[in-house]
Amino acid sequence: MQANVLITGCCGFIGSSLTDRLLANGYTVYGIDCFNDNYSKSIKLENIKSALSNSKFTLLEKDLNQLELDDISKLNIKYVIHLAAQPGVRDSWGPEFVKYVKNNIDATQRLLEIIIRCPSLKRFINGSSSSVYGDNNSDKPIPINFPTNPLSPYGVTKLTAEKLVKAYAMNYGFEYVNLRFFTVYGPRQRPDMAFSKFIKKAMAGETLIIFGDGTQKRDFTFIEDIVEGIVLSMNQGSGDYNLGRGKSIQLREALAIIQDYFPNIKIQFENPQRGDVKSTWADISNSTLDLGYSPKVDIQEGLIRQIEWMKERISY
């Protein structure tokens, strides 16, 4: 019999994809989501449509900041996979920062305070971000011990959440893993993320607006590879790990794939945005060694799969 898993942010891009995978693997999944207003609740409900019909899935519509022990004390949770967060680098400046503190720091601390009182807890897996590193000016892959120097308030909150998880694990004796995700894309990608916006505009024949000159480099990682990395980390590894493709390409290369699919689209380049880094590139050697992580999907296959998925859901 598989163990019980608690997934926060279960209705989001990564959370819903992971929920489906764990249900298929026979786990009992309890999902928490507060349906915050970063994008439509209807999209999030569509993400978990299949899960809602599975008897091994239970949805708890709850803000983590209001979580109580009674909400989960009887669920016999063995694994917590914490994916709930306020996403986005560009929106984290100015007055919106209070949302990032509430949903990335306060919510993580509240969840930890509750879960440490559940004796069944074995492991806490925290979804973090490559944004904790800041910029990589060396044009080499970033090892896990690379200095953390976030360039955005969002990155600061994700790094703080990592440190909270480690502090609680060290003091209360549960296993933990911080997984730093690198530019995740694929089916169910949030509508505010770059590829979703580019593809939707391309389908509508609108001009693609690119912040920067397109030479910025990213380690684009397909959703299935991220989910596989999370699943592997449930029973292996300890500490911090990068989950990326392990390859870095210019944004222009990804745009060329979209242009091949939509030959008539136009692209307009504008000034870079505050907090956007020039390059990300994951060194995944310790993830491969400790977790057995081996990403499979390249950018050509992955982007085409996202395009085809979005074409079936243009009403979004």
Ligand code: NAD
Second form
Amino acid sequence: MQANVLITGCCGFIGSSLTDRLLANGYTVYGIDCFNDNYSKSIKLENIKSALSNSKFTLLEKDLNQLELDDISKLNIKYVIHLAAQPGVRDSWGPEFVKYVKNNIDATQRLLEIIIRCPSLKRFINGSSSSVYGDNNSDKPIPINFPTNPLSPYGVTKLTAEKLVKAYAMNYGFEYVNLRFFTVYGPRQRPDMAFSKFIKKAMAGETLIIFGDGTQKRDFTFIEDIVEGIVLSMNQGSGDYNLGRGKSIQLREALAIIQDYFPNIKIQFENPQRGDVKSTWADISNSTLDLGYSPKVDIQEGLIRQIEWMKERISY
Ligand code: NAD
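Right, the form predicted alone is done, so what does the form predicted in complex with this ligand look like?
Then the entire complex follows, led off by the chain already shown.
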């Protein structure tokens, strides 16, 4: 029989995709989500719809900041996969920062305080971000020991969460990994993320607004590869890992794929936004070595799959 898993942020983009995968693998999944207001609850409920009809899934609608030992002490949780967060670089400046502190730092600390009181805990898997690195000016892949100098308040909160996980693991003796995700895309991508916005605009015949000149480079990682990396990390590895595609392309190349699909779209370039980095590129060699991680989906295939998924769901 498969072990019991706790997934935080289970109704979000990555959390719901992982939930479906672990249920298919026979795990019993307890999911926590508070439906925060970064996007609509109806989208998150749609994400988790199929899981909700599975008897091996239980949804706890709760803010991690209000989590009590009684909520999870009897669930015999072996793995915690922590994906709840306030994501997004651009909104993390100014008054919104309090939400980042609450959902990325305070919530992580509260979860850790509760979970160390559960003797069944074996491993804590923390969903982190390439934003912990800051800018990669070298035009080379970023190795896992690259200095962490976040360029946004969001990146600072994600780095703090990583450090909290490590400090608790070292003091309380459980296994841990911090997985640094590089720009994840595909079906269920958050509506505030670039590809989601571009495809929605293209479908509506509206002009795409691009911040920067399109030469910024990103390591775009397909959701199935990220989910596979998380699953692999449940039984192997220790410490920090990059989960990217291991290739970096200019945003213009991704736009060309969208343009091929929607030939009449118009694109308008605007000034870059504060906190946006020029380049991200994951060196995944230690993830391959320790976890057996081997991402498969290239941008051409992945982006078309996202477009077709969105076309089925959004009508104009
Ligand atoms: P998402 O917003 O779709 O999912 C996060 C979920 O967490 C949401 O459903 C939200 O309601 C929930 N949540 C937030 N705060 C909570 C709290 N205090 N208590 C309970 N639930 C809470 O985001 P996502 O894109 O799926 O990101 C998942 C994780 O991956 C996050 O940690 C994010 O920082 C990280 N990440 C994502 C990307 C990406 O490209 N999507 C890249 C790097 C890192």
